[in-house]
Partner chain sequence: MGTTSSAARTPSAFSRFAHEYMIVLITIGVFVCATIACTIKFGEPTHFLNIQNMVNILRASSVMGIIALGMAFVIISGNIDLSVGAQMVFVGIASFNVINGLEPSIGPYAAIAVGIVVAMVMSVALSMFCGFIVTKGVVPSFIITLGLSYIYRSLSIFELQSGGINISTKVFQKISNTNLGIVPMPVIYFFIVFAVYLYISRYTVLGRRIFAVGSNAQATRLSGINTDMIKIQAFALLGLTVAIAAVVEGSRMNSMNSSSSGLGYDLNTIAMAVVGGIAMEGGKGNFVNVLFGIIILGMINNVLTIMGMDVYLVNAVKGGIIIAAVLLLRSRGKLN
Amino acid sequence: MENALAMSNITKTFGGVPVLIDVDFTVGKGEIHALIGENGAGKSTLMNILGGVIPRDKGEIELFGEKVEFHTPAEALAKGIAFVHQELNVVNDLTVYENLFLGHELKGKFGKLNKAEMIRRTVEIFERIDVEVDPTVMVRDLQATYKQIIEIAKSVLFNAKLVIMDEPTTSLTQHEVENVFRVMKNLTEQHGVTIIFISHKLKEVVEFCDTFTVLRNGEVIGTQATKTPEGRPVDQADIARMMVGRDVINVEVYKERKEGDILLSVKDLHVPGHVNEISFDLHRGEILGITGLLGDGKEELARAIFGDIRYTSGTMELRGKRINPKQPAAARKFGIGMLPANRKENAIIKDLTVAGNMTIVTLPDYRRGPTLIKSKEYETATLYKERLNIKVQDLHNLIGSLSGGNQQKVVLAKWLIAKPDVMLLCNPTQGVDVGAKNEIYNIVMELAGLGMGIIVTTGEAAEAARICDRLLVMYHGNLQGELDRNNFSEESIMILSTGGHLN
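Just the chain, alone, in the form predicted alone, possible?
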């Protein structure tokens, strides 16, 4: 097979610390090639070098038989490389079509913007990936899922020859994931486009990709096809073992616990357009899952409990007392914490250090009058860095220097330090590798064992099955059904989440 890309002896260090060590990475023309590894293994760094985002220290890059060196993303784009980044790079104050054509606006006579043509082509792109999005709506009004779809649509719009997708399906539903991969297959088979796919979802890797390369600690561990010579998918456990160096998929994380009294009681909670009179109880030490398809209200339910959005009717009681948090600060004082689904927009403060992000919720604990006791703050941050195995060279680095998965751990650490009675975890392992998932699951189990009540919203049946005691399934804002742990199955969850009923 002719190579689309050959990267040879790529080396990169940050502050004297090696991130990539003599990496050789080759991708065949027209294939979907997965690049996988733990958080911090060097995947995004390697692709940022290819995409002209950061320079390499040494090594060579050959693109479609031509030696290249990119100093800016614009140079890479001019050579046919499109980059769908892990973090959303949309402008909230522009419309959908304006985001798609930002920097590449279509103009008519006298330099006037051709809005009609940009809108028409935007609709055409969304039809190709079978997604309904109004091209004239403001991006700030979209859920994070659709913001990611805009990022994917950009690469389709400009007919790139090589597309780098850095965890593009993290916040998508299964139906949308299938649509995206259908489009990807069409691009590779019909148009010869080459796709590099970075993901922690090994199921997607073996189902949709042709080959995969594993990075561990900045070095290539191996490259192979996703199918055996007999046509069977490679065992996901074997891939995970290559990534981490030990078995992680088959490790049991669920632990039996004795649940306590009712901690949080929600009665007839209503959020207009999202949640319709939902009631449930959460016990001390219980891990309660809430699932459903995109837009069925699980995230809005969690946000209403946390005071991030207002509910118009219904009541909440915490420890037997009526509460009505009208803003997150009030929920925090009541003893409720929340890890939101959209890390970049709602969880991290990009201009703060890693330590600063960890301690921001409990900042008064590190003050003496107006003075911040930095040594105490650093001591706490160091403790939780080690507890959650956060990969960071210096806690004084900005949080943006971390991989997405390590950022997620920092956000979780922030709330563990605060020690709330009720913890809302929205897609808690989003963008986290298989090894780190187990670490987070074990922490969740530990917290539940200590009596914390935990609500987990997730779109993954496998995640619910690994950690939840009970599962609520939503459909169009309604509570469609409830499953206890012994009755979890993908089939039952799908029946309920699509409006069906179980016997």
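Form predicted alone already given; the form predicted in complex with its partner chain follows:
Here we give the lone chain, stripped of any partners or molecules.
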């Protein structure tokens, strides 16, 4: 097969620390090539070098057989390399076509916008990738999946020959992921586009990609087809082992526990438009999963319990006593904690240090009189840093300097210090790499073992299967079904979450 891209002997050092060591990375024309590795393995650095964002120390880049040298992203784009970023760069208050042409608007006389032509070309582009979207609708009103597709459509607009996608599916559910991949397949098969796909989700890699390359600590561990010669998908556990250097996926994290009394009892909880009269009990020491497709109400259910949004009817009892938290501060006083979804917006206080983020919930505990005793604060932070194995040189560093997995552990730590009875974990391993995932699962197990009641909302069936005792599946705000640990299967979860029933 002809090569779309051949990077050879790429070496990069940051402040004396080697980040990429003699990396050879070759991508065949028209394939979807996954680039995987843990946080810090060098994926983004490699792609930034390709895109002209940062210079390399050594090595050569060939694009479609031609030696290239990019100094700016614009030069790379001119040669047909487009970036689709993890964070959606769409503007909610503009329409679909306005977003598509943002910065490259078609203009007529006197700089007047040629709207008709832009709309026509938008329709054309979406037809080419076989997606139906009204070009004049506000992006705000679209589902997340379409926002991602607009980003992909931009690369079609620029006639990109090589598209680099940096974790485009992080915030999407199974069904939506399939949508995005359908568009990607269409691009490669119908239009000869080559795609480099950066991801943490191994399931997507083996299902949808043709080839994968694993980076670990700045070195290429291997490049392989995702299907064996017999046409069977490569075992995800093998890929994970290549990434981390040891077995992670098959490691059993689940531990049998004795369940205690009913801790939290939710009856007919109703949040208009999101949660439709849902009832369930949570026991001490239980890990209860809640799943469903994006927008089917699992986040809202957790947020209503935490007082972040108000429920209009229904009741909650905690330890047999009726509670009605009107805001998160009230829920916290009752002994409920929540690790919210979307860490960056909802959990990270970027101007505080790592220690400051860890102690924000329990700050009054470190006082003597009115005065904060920083040594006391630091002592607690150090204790939890060790307990959760948070990798940080200095607890006085700003939280932004940590990797996703370590940031998530800090957010978890701030609640563990507060010792809540009920802990709500929304997408707890969002944007966390495979190694850190297991550590988080182990922490969750340990907490349940100590008698905490834990609710995990997750879009990943595999995650639910690894840690939950029981799983509630929601569909359009309703409780569609309940599965015991013995009956977990991706199939039954999919049936329930798409509105079906189990016999």
